[in-house]
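We begin with a single chain expressed as structure tokens, specifically the form predicted alone.
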Amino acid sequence: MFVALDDTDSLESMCTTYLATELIKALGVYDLIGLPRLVRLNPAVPWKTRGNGALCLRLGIGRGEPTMVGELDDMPVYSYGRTAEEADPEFVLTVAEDVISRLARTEEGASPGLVISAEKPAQRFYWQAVRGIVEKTDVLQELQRLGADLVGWEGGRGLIGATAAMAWRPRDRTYEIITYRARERWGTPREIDPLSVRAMDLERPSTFNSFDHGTGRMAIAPHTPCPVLFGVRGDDPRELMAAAFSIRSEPPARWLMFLSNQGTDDHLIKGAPGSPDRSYVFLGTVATVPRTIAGGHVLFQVTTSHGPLECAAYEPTKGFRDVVRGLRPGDRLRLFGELRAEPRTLNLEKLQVIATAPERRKVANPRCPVCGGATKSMGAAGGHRCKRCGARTSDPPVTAEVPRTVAPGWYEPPVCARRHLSKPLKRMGL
């Protein structure tokens, strides 16, 4: 029995993963089958909340050897690999509906959706939701085909994300342990020792996106008054548990491990950008010298198979902008990023410099072809005139090749400026 939910939080508060822990508590008569799934969806949709993540649980009576995957208010949470008996859908629906009705932030703009089904939706609903835009009518038709139970609040836009999370069949996967604060601490400053986060990041190589060593900032804690204390992501669930518990912080009231599509690049469409509000990976050639505009954003234009396109490295990407500033016309790139509708600009997530073009710089005016004397530019008239004999020449200035500041290779923004779904170079073996 699969239970999926989405769009329960707001930009200000709550967290859909926290509601998952409440569901597990309320449905304690059943076991978790496999890990809870935290599925991030299209990061470019205009109406997304903070992380655009949906949740899916599988519940039943477990069979086999249990594995501890969390702790909720001093009660251990176990996961089983197989099912001995399915959960009662009517009971699950009644309990889940009550939990979401009480905790979802509908008064702050949330539009929750709850789906309960014994069968998964077609896999295409995940790929459409992580890479594009899904119509609610298509989702409702699929849920009707499955005979699923569903509830929507305030329009029920969350039914789309819930269906997509349930439809996910991992090609690539990562894990995240999320810890949660005691209720009385919500809204107060989080107590986390950054030095312990730095040490964990250095000592646990299978973790990623935890600490920005360039700025000395940790990247595991949110900046909102939500229930989350911190989250640690990684590729090895066993090492992940040791990593999370090595961090010195205020005592977490809960923790839970999730299976996730974070850091997988599942959101990227291969090919030159077309429709906006989607993310792409494609080849391009730098067409203009990068320029810095107000606010510290760096813009440049590339030529693609679909024509010219403006690209941007925004101020939060910090040192990544220096790489972009070093690009020159003729450089061949592989670009990764989100296409905005207005202005039509690609927001860079990372890039590969495939080849650099030679850069030449003027070092002197041409010598006079008559007497060999020095010349000076004639300005708008074009050409150069000899200072000694007055002869004119159309010879070009003397240039020399200068060293490039950017070499072929891969480049990405600092940890604090990366998207949830963007695959870090570390995970790419680079």
Ligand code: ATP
The other form holds:
Amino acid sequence: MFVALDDTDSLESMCTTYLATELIKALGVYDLIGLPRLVRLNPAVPWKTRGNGALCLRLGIGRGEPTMVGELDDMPVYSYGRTAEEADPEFVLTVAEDVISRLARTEEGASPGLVISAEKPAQRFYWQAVRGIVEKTDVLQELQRLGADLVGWEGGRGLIGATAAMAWRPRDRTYEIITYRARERWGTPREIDPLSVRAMDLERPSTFNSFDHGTGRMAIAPHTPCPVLFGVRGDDPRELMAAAFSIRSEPPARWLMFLSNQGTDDHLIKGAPGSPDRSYVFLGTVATVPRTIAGGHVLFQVTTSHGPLECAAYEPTKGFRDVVRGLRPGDRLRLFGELRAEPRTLNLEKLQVIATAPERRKVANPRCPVCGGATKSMGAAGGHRCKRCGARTSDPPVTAEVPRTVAPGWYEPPVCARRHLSKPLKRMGL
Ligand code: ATP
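Next up, the form predicted together with this ligand in place of the form predicted alone?
Everything in the complex follows now, all chains and molecules, and the chain you saw is the first one.
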């Protein structure tokens, strides 16, 4: 039996993954089949609160060897590879509805959705929700076809994300261990030793996005007063456990391992940007010299197969902007980013410089073609005139090639400025 939920939290409090731990506790008569899934959806959806994450669990009576995948207030959580017996949908619905009604932040704008189904929705609901915009009516039709149970609160927009999370069949996957704070600490400053995070990042190569060595800042803890203590992401579930347990911090009250689409680039549409509120990977040629505007954002234009497009590396991308500032007209790029509607600008997430164009700078006026003397400029359209014999010339000035500051290669923003779904270069083997 699949149970999926979304849109339960607000910026002020709660977290959909914490609500999943509450659900697992409340439905403790059943086992987890596989890992709980934390599925990130279109990061450009205008109405998301934060990271546009939705949750899906599979529950039943497990079969085979159990694996410990979490601990909730001293209660170990086991996951099984197979199902011996399905969970009772009516019971699951009653318990889940009660947990969400109690904990979801509907009074702070959440619009929760809960879906319970023995069968997964069609895969396209995941791909559409991670790459585009999905209508609730389409989702409701699919849930009806499946004979799924569903509950929506305050408009139930969360039904879209819940359905998409349930529809995910991983093509690429990563893992995240999330730890949660004891209730009495919620809203207080988090106690985490950044040096232990740095050491973990250096010693555990299959983890990613944990520590920003450029700024010396850790990136594992949220900045909101939510119940999360920290989250560590990685490619290898075993090493991830060792990594998470090596972090020195206040004692977590809970931890749970999730399977996730984070760091997979699943959100990217291949081809030159068309509709806004979506993310794309495409080829382009730099058309203008990058300029820095107020706020430290860097803008430049590229030519794509769909015409010219403004691209931006925003201030939070820090040192990545130096790469962008070094681009010059004619450079061939592979660009990754989200297209905003207003102003219509591509927010760069990653960049491959495929080839750089030669950059030349004027070093002298042309020599006189008659006597070989020095010339002086006659203004914008006037060419040059010889200082010695007065002959005019339309020869171009003498130029020399300037060494470029940017070399062909791959570039990405620092850890603190990355999207949940963006595939780090580290995961691309680069
Ligand atoms: P989280 O805090 O858990 O990381 P979030 O708070 O940013 O996520 P949600 O509260 O889950 O975001 O709100 C996102 C809302 O947008 C949900 O109601 C979800 O159903 C809806 N949604 C997500 N993706 C799409 C999409 N592609 N098309 C339409 N609606 C979507």
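Residue numbers count along the first chain shown, from 1. Here the rigid core means the biggest group of C-alpha atoms that line up within 1.5 Å when the two forms are laid on top of each other. Everything numeric here is computed off the predicted structure, so don't read it as measured data.
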Exercise. Considering the rigid-body rotation between the two forms, which residue or segment among 150, 359, 34, 72 is located at the hinge?
Worked result: 359
Seminar exercise, completed: The rotation of the smaller rigid part relative to the larger between the two forms, from C-alpha superposition and in whole degrees, comes to 9
